[in-house]
Every structure is written in structure tokens, then in C-alpha cells.
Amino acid sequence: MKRSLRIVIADDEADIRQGFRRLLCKLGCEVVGEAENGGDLIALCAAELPDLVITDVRMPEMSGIEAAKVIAKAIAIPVIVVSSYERPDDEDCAFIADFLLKPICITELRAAINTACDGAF
């Protein structure tokens, strides 16, 4: 039996963690925690050393790409970025395995993490 995808998300509005934790239960996956802003994100990563990270751009603290540059430098964990504005700046793609625009549907996260994962599914 294949194991679920361990995924850690963040997102500083609460509301976007519990519609992403309902998708991603859907899919058969399991959310080892939640972050609000990107300096909870590398902790939680570095604690938990999940498969996967599904962060937001935008937090107070330290964005979601700069948690996913933290991130890389220090454990090999794929990241998926969404954002409800603009793909991030190329320079900054080097580190996201994915992008997806808010709002997100099922579809579009399980491709995502078919992509970021190497076929999870």
C-alpha cells in the first residue's frame, strides 16, 4: 500500500488553510501542520519533514518565497506557490515546483502535485 503525501500548508488567512486541508483530504493526503506567515513554515518543515509545501506568496513576517529559498537551501522538499496576483519573478521560479492562482480547484491541485511529487497519483 502506497503511503499518503505527508504536506505541510501555509497561508496567513485561516480559511484558505481549512479549503486547502478539505481538497487535500479529498486527494488522500495528509497535513502534518499549518503555518501563518513563512518563518512558521521553515520551522514546521524542519520539524515535520513533510513530502510536499503548499505556501501563499504573500504573509506578514517572511513571504512564501522567501520561506521556499530558506527552505531549499536547507532540506530537498518540493514547494507548490499559490497566489491570488501574479506569478512569481523567474529569478524566483528556481525554488517552486509549481504555481497555481487563487481561487484553486481540485483539478489543478492534484496536477500540481502530480508535477511537484514525480506522479503521486
The other form holds:
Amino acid sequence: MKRSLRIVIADDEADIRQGFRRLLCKLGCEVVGEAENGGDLIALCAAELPDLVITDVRMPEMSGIEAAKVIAKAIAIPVIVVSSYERPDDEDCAFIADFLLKPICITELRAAINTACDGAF
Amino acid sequence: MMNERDLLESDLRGQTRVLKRLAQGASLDEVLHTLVEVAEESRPDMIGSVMLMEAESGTLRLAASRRLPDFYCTAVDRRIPGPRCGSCGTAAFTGKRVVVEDIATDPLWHGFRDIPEQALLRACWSEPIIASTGEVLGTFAMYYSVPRSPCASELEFVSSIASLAALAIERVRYQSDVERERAVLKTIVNGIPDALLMTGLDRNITHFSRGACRMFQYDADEVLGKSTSILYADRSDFERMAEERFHIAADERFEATEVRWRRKSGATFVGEMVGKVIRDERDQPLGFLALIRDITDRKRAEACLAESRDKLVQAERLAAMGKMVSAIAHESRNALQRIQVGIDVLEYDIEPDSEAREDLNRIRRAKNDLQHMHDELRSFAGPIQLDKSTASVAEVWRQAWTNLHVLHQGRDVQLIEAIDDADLVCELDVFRIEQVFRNLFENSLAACADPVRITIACSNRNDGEQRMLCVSVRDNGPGLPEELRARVFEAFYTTKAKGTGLGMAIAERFITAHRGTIEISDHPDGAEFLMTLPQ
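The block above covers the form predicted alone; next, return the form predicted together with the partner chain.
Below is the whole assembly, all chains and molecules, this chain first.
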């Protein structure tokens, strides 16, 4: 395998963050930061410059999509959105690499990462 | 000159002639002329006349006379009765006999003596014609060309002639009242759209109205004399009505009874009936009367109303369910995600073929079931926004079939396509139409024993300007039982031991959202669903 992917994850539920962290580790990725809202996610990305962002949509202070929009303007980091809501129709989501509806299984997650990071696995 | 006895006999013969004319149904005019005729034949030196009171104008009208000159008739016609108004006018006013022995000197004729004088009339006795109610109907007058007074037999004669006239007038008036009433009744009976039937006490038909002919499709001749039992769809209703309505001691009842009736064609309908016993003046039962109203349209309207009400309730229930599903969607998906992540992580740590792995698989299946139910509820109650694209329906059902691979793996199943040269391209939401096929295939696979043959046939047709693709999905299973056929698209109705009962309700919802239709066909073998989709 190539160098471990450095991933930042954002979700306001600690259980989900922990689950994704452990799962991503099993997939051979490195979770370099966890955020529980959009603001923290932007800061983490600026500090860590990860290879990939996996974020929830609805979080306190700033949504995952708003955060992804800000990040996309500054740095070219692919963003996978994992949401418990359907993909919004009216949102311009060109800066989002993939939009997955919860619950997602490891197979779907692996496929999405592979697509977003151009054959990471 | 006749003697007393001859005169009496002549009077009696005359009266018999009058009564005979009356019995023959002669008009009042004819009867009164006969009356004057027999009076004048009996007393040849007498000139008779009858005047009638006209209620509307309050005047006396000359009704019958044979020998009074025309100018005299014209002069006395339309006189208003008064206390001193000649013989007839005074008799009509007072209601008492007036005997004027000499018109030339009698004060009752003061002011208009010249006319009788011109007609050479000198004496005039007038008898009021009085009805049984006491009402003055008119007068009978006897004129003579010389002054004279009546003897006792003449007074008796004038009195009996007036009585006979009263009888004739009342009888004719009664007859004409009866005829008018009969005409009104006939108009009502023939005019009403309901069926009106009369029967004897044996319940054999004696009258069958035009409405009845229209309603039951019989000509009256075909049913007269026959039992009403031929009109009842169920013999038990005929017997029940005998107990409830059509017996001589039945109470007066006005409430309608619903009965199923049978037309000549054999078709049945629901009619509301009011029935009662017909009785004569002495309260003796003569037969039965029934008024029947066809309430098919009303029943249909009530059914439509009930259906609309049900749909409204269903729509409200759906809206409430939609809100509920939306409200819990976020939290339930997050919960499912926590389970999913846990399963995926544990799968790395737990040995394959271990008991713990089996436990984990059970948790995974439970989570999948929960997710499936959640997705079905969302599909059924959540908002639908179609994401349409141009696609071949065959590609869609093939994808649905492929996705069900696990269900038909190891079984003898075959999907047969009978497309011919049908154009299969539609504008549709691939994901949702795929779910429709998935639900249909799942049902067939669950219902059919091997070998399972599911046949899809397609054709195109034009509905007005709209081109439609018709798709039939038929299996070789046991078919749909009658109870299920009526409720197959009803939400939460299922014959399976497991399942939400939403599969076909969702299919109908998705097809309807595409402005298409889905229904069960009447195919005798297997289950067949027919769909249309606009192209």
C-alpha cells in the first residue's frame, strides 16, 4: 500500500467519530484530527492539511457543507459528506467529492475513499 | 187532460227517464234538458226552465229550457239574485219557493215586467234547487201564459222536479270532481319517476305504473295478475315484507325499507320501498300499495363519498406519518450508523466461524431489517421528488432482478421477457421504478413454488395525445385470493407472516407519481399486474 491517507473526520456524535476512526484505522488510514462542528473542521484542515475530509452535515455552529465550501476555497482537499439527510437539491455541491446517506457500511466507505482519493486502496 | 193517476204515472216515468240519463253518464246539460222535457210533456200548458247558480260570478245562468223565446233567455241570463228579483232571482236569494200568480201585478217583477209580457208569460212559480248541504244550486221555474195559482199536486210536482234536479246536479258535479281527482292522481302516478304498484290481498299485481315499467323493464301486461315475488331479488325479502308490511293488520308506517329488486333482465338493484294497506271507507282492506325508489345512484354517491372520506383520512394519516418519519429519520439513521460502524469494526476483531461472528451476523441482519423497514416507511410516507431521466424500462427491471439475486439463488426461477418491438424508453425515476419491479418480483418469488416463471410483456398505446407504455408482470403462482385483490394496494395490509404490508402501496405511489397506473388484471392463472407509464 502507498503512504497512509491522512484523514480528518467531523461529526457531532462522539460514538460515530470514534467508530469511523477505528474503522479507518482498520482500513490503513490515519485519522489526524476529529472535529465536532464546522468551525473546528476548518481550523483542523488549515493546521493538518489532510488528504481527505469525511464530515457530517448537521453540526453545531457551522454545517459540514458550509465548512467544506470554505475549505475548498483555500485548499484542494476532497470532502466526503456522510449525512443522515438526503442530498439537498438546492445546494451547489460541486466541491463535494461524494455524498453518502447514513448508515454506510465499510464497503461503501472504502469505495468512496477510493474514488475521492484516486485509487487510494 | 190527464187524470191524477195518469199524471202521477207520467211523472214517475219522467223521473225514471231523467235518472236513466244520469245513470248513463249524460252531461249535466243533457240531464237538465231531459228534466225540462219530461216536465213539459207531463204538463203541456207549462213552460219549464232550469237556472243554475254560478259560484264564481254569483249570477243565475240559464241552463235548460225548450220553449222560452231566445230574447227572454238572454234577458234573464246572468241576473244577480235579490229579495225582489222576479220569481227565480227571489227564490235563489231566499232559498224558498216563490209563486207569482200574475207577473203583471206582482211586486217581485216590478221594473222588468215588459220582457215576460213580450214573451206572453203571466204566471211563474219558481222552486229553489237545494243541495243536500243546504246550498242553493239553482231554480226550477214553471211558466204559464195566463195568471194562475198552483194546486197541491202541482206544488208537489215542482218540488219533486227540483229535488231531481238537485240530485242530478250533485251527482254530475261529484262525478266531475271524481274525474278531476282521478286525472290528477293519474298524472301523479304516471309522472313520478318512482315505481308505484298496487296488489290485491294475495299480493298479485293489479296496477303497475309507468315508473314501475321503466324501473323493472316489464310492460304492465306482462306482470298484471302475477305475484310481486317476481320483482324481489331474494325470496326471503318477499316473505319478510309479508310479515312486516303486506298483511291486513299491518300498522301505518312511513319509514322506507331497503330491498334488493330484480329487473326483467335479471339485473338487480337496491330500492327503497314504502308500503301500506289500501282500505275502503269502512276500513276494510282491499289490497296493498308500494312505492319503490331506485337508490342505485344514491348508493353509488354514498360509496364515492365514503371512499373520498377514506382517502382524506388516508391522506391525513400519510401526512402525519410523513412528518413522523422525517422527524425520526435523522436520529434513526445516526443510530443505525453507530450499529453499522460497530459491526464493521468488530468484524476485523472477531474470528470467522466463531460463535461471536454468528452473533455479529445476527446483529447485522437485525440492523438490515430495521433499515429496510425504515426505508419502506420513508418511501411510503415521505415526500416524493422524482429524479427523472430517459431510460429503458427493460434496463430498470433487469437491474431490479439482478439486485434480487440472493432471493432466487439456488431456485428454479426464470424471468421471461416478451417485449416484441415495443418502445421501452420512458422518462422516469430509475431508482423508484426499480423499487416497483423489486416489490413485484419479491412478491412473486415469495408466492410461487419452483419452477417460478415471471413473464414481462410490453406494448405501446395512445391515450388521447399521450403515448403510454403498458407493462404486464405475471407469474405462475397461485394467484391473488379475492380478499387480497380488493386490498392489495392498501397500506399495511399483508398476507405474509412478515413484512410491513407497504410494498404494493409504495409501488402504486411511485407509479402514480409518474402519472401512470397500476392494477391487478383478471387473469385466471397466477398473479398479473398491469402498469402504464407515460412516454
